[in-house]
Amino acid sequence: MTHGIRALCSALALVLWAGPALAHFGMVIPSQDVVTDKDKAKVGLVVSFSHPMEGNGMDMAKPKEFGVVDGGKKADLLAALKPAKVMDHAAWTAEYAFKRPGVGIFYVVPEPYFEPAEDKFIEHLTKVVVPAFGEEEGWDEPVGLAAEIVPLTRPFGNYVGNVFTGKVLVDGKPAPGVTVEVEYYNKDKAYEAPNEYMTTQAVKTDANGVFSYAVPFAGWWGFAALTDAPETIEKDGAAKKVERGAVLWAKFLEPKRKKK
C-alpha cells in the first residue's frame, strides 16, 4: 500500500467512524417509586423505547405482553395500554391502582425493533418493581421472562452511592459474561456526557451471572444486559439477528435534610 492510498484509508476511516453506538434501552417509568399514601395508590406508568441518557426516543409498537407480578399473581395489563408520545415518539401509558400492601413488578415484552445501523432486531424485555403500604416481599423473583435481570440489591428504596447488584437470567439460568449497559434517565436533560464513552456505562456478569454497579447520582437508573436471541427474524429475504436485552429499572435517592 502507498503512503498516499494508506493517507486516504486512514482519512476515510476517521469520517466513517461515528464513536460508540448509543444504548437502546426499553423503558417502564412509573409515576411513584414507592407507594405509600392510600390517597395515591393509582400508579402511572410510562413504557418507551429510548436512549435515555442522550434523550432521543424510537417509536414503539402495542407490546407484544404488558403485565404485573403483584402478590405472586401475574395479571395481563395489556388492555390499559393507551397510545402517548415520548421524545416526540410512539410511546404508551397504562395505570394500575394498588388495591392492598404487596410488591408489583411491572414487566413489558415489545414487539421486536429493527435497527438498521445494527441490521438486527432488538427486544429488550424490561422490568420496574414498585412496592406498596410498606410491604417488600417478593422484589427478588423472578417473572419467568426469556431473559430478565433479578436484582439481589431490593430494586427500591436505595440511596445515591449504593451498590446496586443484580443476576442475569436467560432461560432462567444465570448468564455469566454478559455485558450489562447502565443509563441515567436525563428526563430534564440536566446532565450531559463528559465524553461519549460516558453516556452509557458497562459492567459485566461474573460466572454466576452477578453484576454490580455504584450508582453517582440520583434519578432513575436502567440495567440492560445484553445477549443474542437464539432464533433469527426474516427481512426483506435475510435472516436477521435479533438481540434480546434484560432491562430493569431503579430510582436512587438523595436523603432528605432536616429544616433548622
Given for the second form:
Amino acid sequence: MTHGIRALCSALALVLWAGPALAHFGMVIPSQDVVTDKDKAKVGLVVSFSHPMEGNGMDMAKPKEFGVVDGGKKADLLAALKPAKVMDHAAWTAEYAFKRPGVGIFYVVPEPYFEPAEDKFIEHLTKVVVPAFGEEEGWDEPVGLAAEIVPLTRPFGNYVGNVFTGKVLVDGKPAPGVTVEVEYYNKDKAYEAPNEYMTTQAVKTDANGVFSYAVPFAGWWGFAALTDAPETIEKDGAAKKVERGAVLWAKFLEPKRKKK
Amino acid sequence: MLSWRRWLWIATAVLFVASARDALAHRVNVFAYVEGDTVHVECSYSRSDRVRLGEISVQNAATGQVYLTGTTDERGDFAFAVPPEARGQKADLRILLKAGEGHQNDWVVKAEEYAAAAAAPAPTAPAGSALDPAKGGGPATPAAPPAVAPAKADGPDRACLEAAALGPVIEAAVEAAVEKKIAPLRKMLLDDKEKGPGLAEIFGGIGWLVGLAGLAAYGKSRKAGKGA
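The structure above corresponds to the form predicted on its own; please give the structure of the form predicted together with its partner chain next.
Now the full complex is given, and it begins with the chain already shown.
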C-alpha cells in the first residue's frame, strides 16, 4: 500500500518535472532603462512574480520590502506600491521621480510564495538599476540582501551581445557552484522558444561566485541565482524548503542606425 | 514671429546637440535645477569626482546669445539668478560647461521650469500672447504660468471685474512668497535625503502655505466686499 503511494508520488513528480521548464522570476521592470530627460524623470516600476518567457503570471502578495538605494542612502518605497495586474495576476506598481543625478538600485523582498508543484516556498530578492542624468557611480554596490547578484558588468547602457557578468553573494559571501537561470522578458510574446530547453538558459557560478552570460537579443533579461535558504517555513504541519533566488534585471539594446 | 514648426525644429536641434554630447568617454555631467529665482548648476565627472573651476556659459538655447559666464567652485557647483533678459524673452537657458581638455557638456533649463519656480515677475504686460510660441518647443509641461489667468472675469460689474483681475496678482504674489519661504526647505530635501528635514520643518512649511493661502483668501474677500 505505502509502496503504491510512493510509486504514485514518484510518477506524479516525474510527470511534473517532465513538463516544460517553467522558471519562476521575481520581476521589477522600470518604464525606462535610463533617465536622461528632466521632463521624463518619473519612472514607473512594475513588480511581479512571473514566468517571463512564457508570459504566465502568479499572484504576488504585497512585498515585505520595496525600496531604492542611491549613493548608499536607502529610501523605503513600500507605501508607494499600488495593486496592479501583470499577465492577468496580482502584481504591484509604483512611481519614483529622480530629482537629481544618481543611480537608483530598486529592490524587492517578497513574501515567500508557496509553489505546490515543487512543494516548497520561493522567495526572489529582485533588483533593477536605473541611472539618472549622467551619473553612473554606485551601480556595483550591494544592497545587503540575504542573497543578491552584484553586477560586474554595468547593468545598464549595454548592447545586445555584451557578456553580462555578475557575482552571487549569499549573506554577503561569494557563492560558488550556484545555478543562475536566465530568461528573457517576452513582453508581447514576440518570440517563441524552439523547444522547452530554450525557455530558460542556465549558467553556473565559478569558485568565486562569478557567472557570465552573452545576451543574444534585445530587451529585458533576468538573471536568477537560485540557492536554498537555511531556514524552512511551516505549512500544514510540515516544514517546507525555501528557494531563495537573487534576481537582477538588465536591458540590452540594439545600436541606433543612421537613417539614409 | 516664428512659426511653431520652426520652433519645433530649433528645439529638436538643441535636443540633438545636447544628446550627441552625452556619449563621450570620461564624459562630464551638467545638471541644473531652479529654486525661486536661482538656477543651481552641478558639474561632475561622477558623484565623487566634481568639476573644479569649470567654465560656465549661460546662453539663450535658441539663439546662442550669451547671458552670463562664470566658473564652478571646488564642489563643482555654480548658481546664478535667472537673467531678466531671458525671462523677458521666455528663453530656454542652455548651460554650457567647459571642463578643460575638450570635455564639455550642456543642460537646458526650459523657460517653463524657471517661470514655474518663481511666480511671474508681476503680470504688467499681457504676457499671454508672447507665451504661445514657446509651447511649440516641447511636450506639454504641467506648469502653466500664473499670468494667463485674467481671462476668468465673468461678471459685467466693473468692481467685480477688478476683483477678478486682482485675484491672479495676489495669487502670483503669494506664490512668489511661498516659493521664497520653501526654497531653503527644498534645498535641504535635495541636499541631504539621509538626514531629511525634521518634522518641524515640514510642518513649518505647511504652516506657511496654509497661512499665506488664508491671507490671499482674506485679501480677495476684502476686495470683493469693497466692490459690492
